[in-house]
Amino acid sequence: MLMQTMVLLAMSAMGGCAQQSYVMLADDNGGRGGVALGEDGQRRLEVTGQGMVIAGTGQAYAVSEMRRKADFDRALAAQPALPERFTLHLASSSALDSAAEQLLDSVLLAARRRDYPVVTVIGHTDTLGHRAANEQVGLRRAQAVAELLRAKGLEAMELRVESHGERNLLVATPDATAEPRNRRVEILVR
């Protein structure tokens, strides 16, 4: 998975000079990326912790930890929590096993940690059967899991229920193939 790199922008009085806007490439859990400045992108930042004045022709420089905190900590603290994704693989029986129960409890906990949670429940199928029928099967799976979450006390600002049917396979298979790993319900908490 390609991790994103965060680019921070601040105005700062650097070295007693007049205020100048600069960008900084932040360390974002090992992400990779960069930023190009200028009309032709000749000025580049590719190393985390470095910054560059936006206007002018200056080169990249190391941004001190103290400067980073002064310029960016409040903005970083205001970021929303990242979405959390859960996948429930369905057993052949309709009963939930203890792992599924724990997963639903984790969904509830994730929703409670947010001020205005939006929960999306998406049902999936394998490619066995007709496409239209699989859309309905996926929707029924998602509705059943959404109902379980409601019964367990889910409080969400919005609860969305969708079906991807056989359109978004976890394991690529040809048509008319039974694949248990594709029979699942994904739950996204934002």
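Remember, it's a predicted structure, so these values are computed and weren't measured experimentally. Take the two forms, find the largest set of C-alpha atoms that superpose within 1.5 Å, and that set is the rigid core. Residue numbers count along the first chain shown, from 1. Compared with the form predicted in complex with its partner chain:
Panel note: of 58, 67, 81, 131, the residue at the hinge between moving rigid parts between these two forms is 81; all others are over 12 positions away.
Two rigid parts account for the change between these two forms, and C-alpha superpositions put the rotation of the smaller relative to the larger at 33 degrees.
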Given for the second form:
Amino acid sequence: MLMQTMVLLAMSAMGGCAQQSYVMLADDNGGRGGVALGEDGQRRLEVTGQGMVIAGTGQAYAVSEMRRKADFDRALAAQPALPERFTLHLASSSALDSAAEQLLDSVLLAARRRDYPVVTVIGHTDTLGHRAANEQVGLRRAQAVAELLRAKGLEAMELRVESHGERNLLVATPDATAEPRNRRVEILVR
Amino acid sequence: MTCFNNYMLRAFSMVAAVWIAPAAAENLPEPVGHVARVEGAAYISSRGYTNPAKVGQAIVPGVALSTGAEGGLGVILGDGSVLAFGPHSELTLDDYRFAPASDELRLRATLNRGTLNLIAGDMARLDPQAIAVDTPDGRIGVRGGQVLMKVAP
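Okay, that is the form predicted on its own; can I get the form predicted in complex with its partner chain now?
Complete assembly follows, chain above in first position.
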């Protein structure tokens, strides 16, 4: 009985304002991350470690380490192995250099480390040329790399081949711009 | 008693889901992600059927993900976004589309209860307004990075 009362007391002590629904920014991703709340997204959360009550008009506040642990330890522990990204830049010649060979080997290794790997091969182009044509070029690039991975003996639960064409640039450029860094194939292992 | 009923209901749903699967397989939507981690009680509900979540299982738009008292669940979506849940959580994936070539970028979900650890993927880099999670208290727009949210009971 005493034990129960103590537990109840402890629970109510942890309550109060902290029992409101809230959101916190755990990592601002080098300044590119953040949260927008409210009807028009006017309430912004942009500093790592800060939180905000979802309802109302309240401002950002620092979330204590204890609070974060109590609320989110389990959700953080349930986080799966994060997806791994590999970028293959296309040389002017079609032959693979040793760096590209190594990169493909790392993809195979990354897939082997997972129980149910899903591998997505995504082709990208620069903005030179028509958008629809670039989508096709991207797809051909991705297919070629997927074929290399298959030939190397990639084992995956699912191998997806996609093209983002000129709509996912690594380096932002205006339209009709040749940019070798944007001609690439990305491989996502998740 | 409630627990027993729930258990029976789940057991029955599983049988029903297996039974109905061949007929439903043809018009199933494309998978947009998969289950990558399961701890304890974690479930996926689709078309009214609730089954224990399994690692490797496909996620399609419209599914509800939930966890029980000691449960945890981790999901990875097509753009590399990660959703991880603590115990007593429930989220519906209302809409998901990652197709930059056709300018379609959206992740819409509703967190009804519990805790969500969301790591934004490529989607947020391409469009900071692509990811939004609705809660009973209002909408959370995730512009990027790692965001933790708690919907209090």
